[in-house]
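Only one chain is included here, represented as C-alpha cells and corresponding to the form predicted alone.
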Amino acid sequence: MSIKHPEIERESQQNPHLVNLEVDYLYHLGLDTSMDLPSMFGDVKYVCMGGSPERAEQFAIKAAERLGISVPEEGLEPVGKTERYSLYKVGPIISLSHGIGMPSASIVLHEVTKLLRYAGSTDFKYIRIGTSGGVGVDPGEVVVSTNVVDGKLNPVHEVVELGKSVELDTALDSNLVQSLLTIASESDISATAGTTMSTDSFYAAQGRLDGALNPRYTETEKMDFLQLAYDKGVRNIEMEAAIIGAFCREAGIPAAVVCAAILNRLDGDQVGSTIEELEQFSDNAQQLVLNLISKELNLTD
C-alpha cells in the first residue's frame, strides 16, 4: 500500500525527539554536539553537494578562490572523519560529498541538516552539483532541474517506514531554480532547464543495455521509454535528486539540482568523453553555482 504524504507545514518537520539526546553523534560525519558547532558552522549559507570526495575538494578550492580565501600549500583539510563522506568548510559554504545513490545521500542529508540546526545557522540552501546522463541533451550541457520524477516518471520519492510505503513530494525550490536559470542566461555556460529523472540504480532503472545481467527489455523498448521521458520534459537522469527534493521539502530548506550531462542517452549508453572533457563538463556545473553564490554574496571576480 502506498500512502501519499499529506501537505504539511514544512518548518514543522524538525524532529522533537532530538531534545532527549544528551549528545547527538553525527556518526558518519565524525562530529557531535559536544563540539562548539556554532563557532564552526553558524555562518553557513550554502551546502553544495557532489558525489565524490575529490569533487567536494575541487569545489571547495574554487569557492575559496571566489571568496578570496587563501588555501594552504598542503591543501584544504576536511572537517570530521572521511570514511564515508568528506566535508569542507570555506567561509559560508560547505562543500560536501554525498556518495552515490539515494540511500547514501539520505544519510548525509540528515546529518548535515542536524549539524546546521545545532550550529544555529539560518537561511541556508542546498544545491547538488554533479553529472548525469542527458536525454536529448549534448555532452557538456548543464541541466538545471525544474522538477524531479522517479523511475516511473512520477513526481514523488517512495520511502518505506515501519513496513509502509510513503510517497514524498520531490518539488524543488522554484525561486532558487529561477535564480540559477537567470544566472545561466547571463553567462557563457550553456544550460538547459528540464525535468530530472532520479532512479534507484545506474543500469536497469535507467534502461541501460550495458549492465552485467541480460535486460528484460529490448533496444526498441528502451528507446521508446527514453523518448517518452523526453516528451514529458525529462532532460537528464541521475540517482540523487529525488531524495534531495523530498528531504528538503519536508525540512523547509530551499534546494536545487545542477548537473552536467556527460552523454546523450538517446545516442547510447557508454560514456565516450575524455578525462579532460569530463572535468570540463563537471566544471561547467560548478561554475554556474559559484556564479550564483558570487552574485548573492555581492562578490566580484
Ligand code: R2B
Contents of the next structure:
Amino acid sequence: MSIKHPEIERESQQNPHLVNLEVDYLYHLGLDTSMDLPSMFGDVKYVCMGGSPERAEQFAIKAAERLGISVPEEGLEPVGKTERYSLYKVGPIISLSHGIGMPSASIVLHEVTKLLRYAGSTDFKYIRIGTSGGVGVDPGEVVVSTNVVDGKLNPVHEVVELGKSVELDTALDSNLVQSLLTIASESDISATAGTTMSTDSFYAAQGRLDGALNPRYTETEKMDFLQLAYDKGVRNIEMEAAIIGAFCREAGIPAAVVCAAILNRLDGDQVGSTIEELEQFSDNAQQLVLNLISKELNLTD
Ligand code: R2B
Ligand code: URA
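Moving from the form predicted alone, what structure would you give for the form predicted in complex with 1,4-anhydro-D-erythro-pent-1-enitol?
And the full complex, kicking off with our chain again.
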C-alpha cells in the first residue's frame, strides 16, 4: 500500500518521485512516514534553526516561555534521533540544529521540509538564528541578512549535479526580512541590515590568517578583500545562509537569516569572547526572532 502525500499531490512543483515510496525514511532525523506526522507536526508555522544542538534546546526553552508552555524540570525531549541533528517541537515552532556548513544544512533542510509536507503543515517559514563574523560590525550586534552572496561575492549558491555546475539564486524573503528589521527598530536589540557572505570554510574561505595551513594570501590581501566586501554591503560572514536562501526559494518557503556577530573581522580572526558573552550575543538574535513570532502570533508579553 502506498502512503498518501496530500501536499505533494496538490503542489505540482514538489518532487513527484516521492509518491513512489511506500515509507519515506527521514534518515538523519530518525522519523518516517509510518509515524503519525500530522498529529506530531501538522501545526508547525516556524522552523528556527542554528548550528548547535545546545542552542536549539536553549531556543526551544525560550520559545516555550514566550508561548506559556511549561518545560519539565528535566528539560525538553528532542523528537527523533539526535545522532546528527536535534529537533525540538514547542507549539507551532520547531527548533532545530543544522550543524556546520551547507552540506549539513542541506540535508536537514530536505528532511524537515518533507516532514512538514507529510504532516500537512501550511504557511510555514524558516529562520536561521546563527553566529557570524561581523564585517565592520561589533560583537553582539545582530545582522539581519537582506541578501546572501557566496565567497566570490556573487548572489548565488553553486551546486554540482550529475557532473554539472548549477547556480541557484540565494534571495531571501523580503517581507520577512522587513518584518524582522521593523521589530528590531521597535526594540532595544541593536541590529544591522546587510549582505551576508556564506562560505564553505571557517578559515581560508573567510580570509583568516589563523588556520593550520600557511595562507596563500597576505594580510594586506585579506584586508583588501574584507574592505571590498564591506564596500559592497557585506556585514557578516557565516557558512549556511546561501543554502537556506537557495533551498527555500526553490521550495517556495519564506526564509530569513538572523545572526549575531561574535567578532568584527576588520579587527582580527580569533573569537576571544567569553562563554557568557557568546551566550548573550546568541540571545540577542534569538530574542529578535521570538519578538517577531510573538507579534505574528499575537502573543502579549
Ligand atoms: C557560524 O558559525 C559556525 C562556524 O563557527 C558556522 O556554522 C557558522 O555559519
Ligand atoms: N561563524 C563563522 O562562520 N565565521 C565567523 O567568523 C564567526 C562565526
